[in-house]
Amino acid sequence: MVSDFFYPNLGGVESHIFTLSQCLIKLGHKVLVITHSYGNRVGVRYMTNGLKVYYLPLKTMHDQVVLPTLFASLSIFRNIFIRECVEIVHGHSAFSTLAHEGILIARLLGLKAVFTDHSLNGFADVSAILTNKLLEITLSGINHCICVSHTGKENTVLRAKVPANYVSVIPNATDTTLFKPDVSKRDKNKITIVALSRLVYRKGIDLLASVIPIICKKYPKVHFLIGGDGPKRIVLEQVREKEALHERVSLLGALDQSEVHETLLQGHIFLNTSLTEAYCIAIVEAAACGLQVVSTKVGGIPEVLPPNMIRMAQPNVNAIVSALDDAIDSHLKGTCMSPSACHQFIHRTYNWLDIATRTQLVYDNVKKQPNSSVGKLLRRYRTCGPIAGPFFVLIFTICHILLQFFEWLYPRHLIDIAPDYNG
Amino acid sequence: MAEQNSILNQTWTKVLYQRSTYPDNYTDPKFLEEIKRNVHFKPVDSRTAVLKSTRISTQISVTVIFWAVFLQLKEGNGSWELTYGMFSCLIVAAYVVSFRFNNILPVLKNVLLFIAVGYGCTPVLKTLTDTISTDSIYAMSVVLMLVHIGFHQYGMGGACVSPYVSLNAAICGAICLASRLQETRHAFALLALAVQAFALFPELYEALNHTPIAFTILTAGAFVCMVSISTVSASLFLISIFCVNIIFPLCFVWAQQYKNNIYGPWDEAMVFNR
């Protein structure tokens, strides 16, 4: 696995690696996580099951991802990719500039890629055009992808040009075993509202600052619970000083991952306002919890979590009321689904075993791939574009000329296999 | 404990809490079809797009006039007394038709400070540029005014409109040139005539509506002025007006089909304050 965003980051492509991670170990494979060193954090550290991971001491740029240079962590990959015997290569994250560097290092080396896309993105803008014609470089000449929702899908496949039938779709699963629902914590006098985001525009925050003074006036009971930190803390708490709501909206500031299922487990609906989601983690743990779910129809989310056990608006206000409404209204009224039942469904749906032995079928038809050379692998990225093909497969000769260069200055066969954990 | 979910659907749903018997990696007939192309697009045809652009090559007409205005200044001929003065009519017979002074008092209270303080301030205005050579000069100017016509309102918002830009640009060109010039009173005929002709005639321009008159009127202006200069600036500026006119609104015109803007269910979406 190869990301920028791993441990001690916390994140949901974070959690979503290392739980990914687990559950191959489990299954029986070996697996190693790549990441760039996070202050001093810099070498081999080993996690839970012998889960073995490289903090690359690689300079990084804004955004806690590295300067993409290609050649400064050519030699390293190789070395590593070497030593632990490695045959596919998981990119995370399209953001991850990490990712795409070692996926290309990979498939020069003439190892099997794939990539795991978790998030949505644009193209009207020029950050959005750059990347992704970055994103269809490397897409080029992956083996396989995998997007996390059908809107996803569709989104990767319009922006990276990649076949359709190159693309699996499988999302994301959360710890049932972590997210339990517990009715006893929940306080009885109150309507308890839960939104753990961070706070940023992305999110909905505006959204959130306008709907909760209506909601409070129209239902003395609700009480809010914000969790999460940002740059727009401040609307919160601005709309909190102007409606004299300090009693009726608690902002719990930046939470632990352990803390997430505390609060959770305090409320009884949970609302999200995201403005664009590929597939929200968040509301799956909150479902897992026993909570009835409030969300923006937007992005992935509509693919979640069936009709009953959502109630989905339009990203305006008046929507989002009416949607609460009916929400408080069902709790009111007992016909919600009870928080078992949904733990249930959770459970049996988005369960972290069956998404590791999806994505094990992925690489079982990864490795069933013929290898190709490195001549047919330059001519697929010539197709990339007039002007982008024939510069990158000009950086692209270069890098293979530096691995031959690496190959006759550290021969493979001196290069020590490091011993296993398990074996 | 991984329970798997044993009921699979014989047809396959856009959903990913059930599964279907169809692999992961299947696309349905469905697939892409929310895509909208192209949603926000009004096509601007070939009539529309020449005569919108008669606006750039206003601005080209009088900057080239201001330049020729200069030109015949500095060789110290007669004619440059007909151009100045015809131009500086025109400027002020159109603003009284379209702006119909009620109170003439405090634009002439206006017209006479701008003279005394500028005729004051022109000899320092002058010796500015002393140091810097004749060549330098005159590349710079060319550049400046290259940014004040680049950098212009020409009715769309873009990041390189600014009007504050594009009128110091012009502003700094022109005194630039002035100070080439021999005798005082030459270099403030010339910087009045910037002024009126950078500041004071865009607001004209607009109040006129963007008339194609003023647009006729002026390029043939700048038109005889660069035949009187000599014919290879005649010609050029015949070129360029044809292409700024003509050959680049066309290629416009023909590029718009293949305009590709994409919306989806993967688009941010916009709030819109209540």
The other form holds:
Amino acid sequence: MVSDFFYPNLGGVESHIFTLSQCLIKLGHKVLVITHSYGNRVGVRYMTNGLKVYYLPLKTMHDQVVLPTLFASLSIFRNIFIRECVEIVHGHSAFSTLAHEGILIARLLGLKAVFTDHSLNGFADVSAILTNKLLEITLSGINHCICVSHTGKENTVLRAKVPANYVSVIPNATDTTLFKPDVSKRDKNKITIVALSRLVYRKGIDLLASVIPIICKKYPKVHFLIGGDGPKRIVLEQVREKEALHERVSLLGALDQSEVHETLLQGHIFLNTSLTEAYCIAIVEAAACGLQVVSTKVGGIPEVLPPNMIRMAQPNVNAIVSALDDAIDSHLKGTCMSPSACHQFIHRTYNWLDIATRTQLVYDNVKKQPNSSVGKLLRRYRTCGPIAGPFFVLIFTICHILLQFFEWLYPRHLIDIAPDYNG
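The form predicted alone, contrasted with the form predicted in complex with the partner chain above:
This part shows the chain on its own.
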């Protein structure tokens, strides 16, 4: 598993990698994670069930993503792949530089590569164009791609120009043993609306800031519990200050994974105002805890929960307020789905062992595919555009020459093979 996003950082990609790795270990596979260093967390660490994590000494550029160099990490990746006898490299997130580099180096070394795209991306702005071109180059050389929703698959096929038969849809899941309902933790004298996300523009925090004062004026018993941190926090603080809602709007800041469950248990309704989502694991965790879910109707969200468990609204203030009105009215009348029934549905539908088994089938299929020569890979990269194609062919040719130099300087038979963990 290769990604910039892993523990101690928290998020959907991070928890997906960790939990999927744990399930694959239980299925008998050897799994290791490669990410960049976080503070003083550098080198090799072991996590639950012997999950080995390489925290590479690479500096981050922005939003926990390393500076794209390819050459700087070439020797490190080569040593790890040989030392750990890696057969398949699985990269996560289109926004992870490390995932792209790991896959490209793995392919030049003759290893199989799989990529999971966890998010949607646009086509119009400069950052989207650059990200899409990089994704197109990376996916042109992989063996298979996984998306977390059918909407995500359509988005990836369009922006990365990858054949649809190379893409599988395997949704996210949640650990229902950790997310259980407990209505005794709720305050019976008020209605608590919980919102947990990174406080950034993409998560619709401006919409949330506009909805809060309207709902608070209409319903004196409603309180908001908001977890997460980010540049848009100041917008929520300004609304709370302007409307004098300090006693009714709680900003919890960044939460540890262990605190997420306790926060959800205090809520009656979960609110998601994202402007774009490929899947949204947060609404699955909220439903597992028995909360009613109100969410914007964007991306792959309509695929996640059935209509009787979620109220969807267009991403505008009036629509979200109307959906919240329905949810609050349903709660007051007691007509909403019971917490235990919500939990049972999530337990049956989004099971990590099932997700790991489906991922294992992808790995089995990939292992059967014939190896591609470096020449064939370069021909694939050459088709990625009149400018980008030749440029990246040059870059990858240099990488291939450097790998041959490393093979002469430090032959693979001199690299010690790491012993397997026997817990």
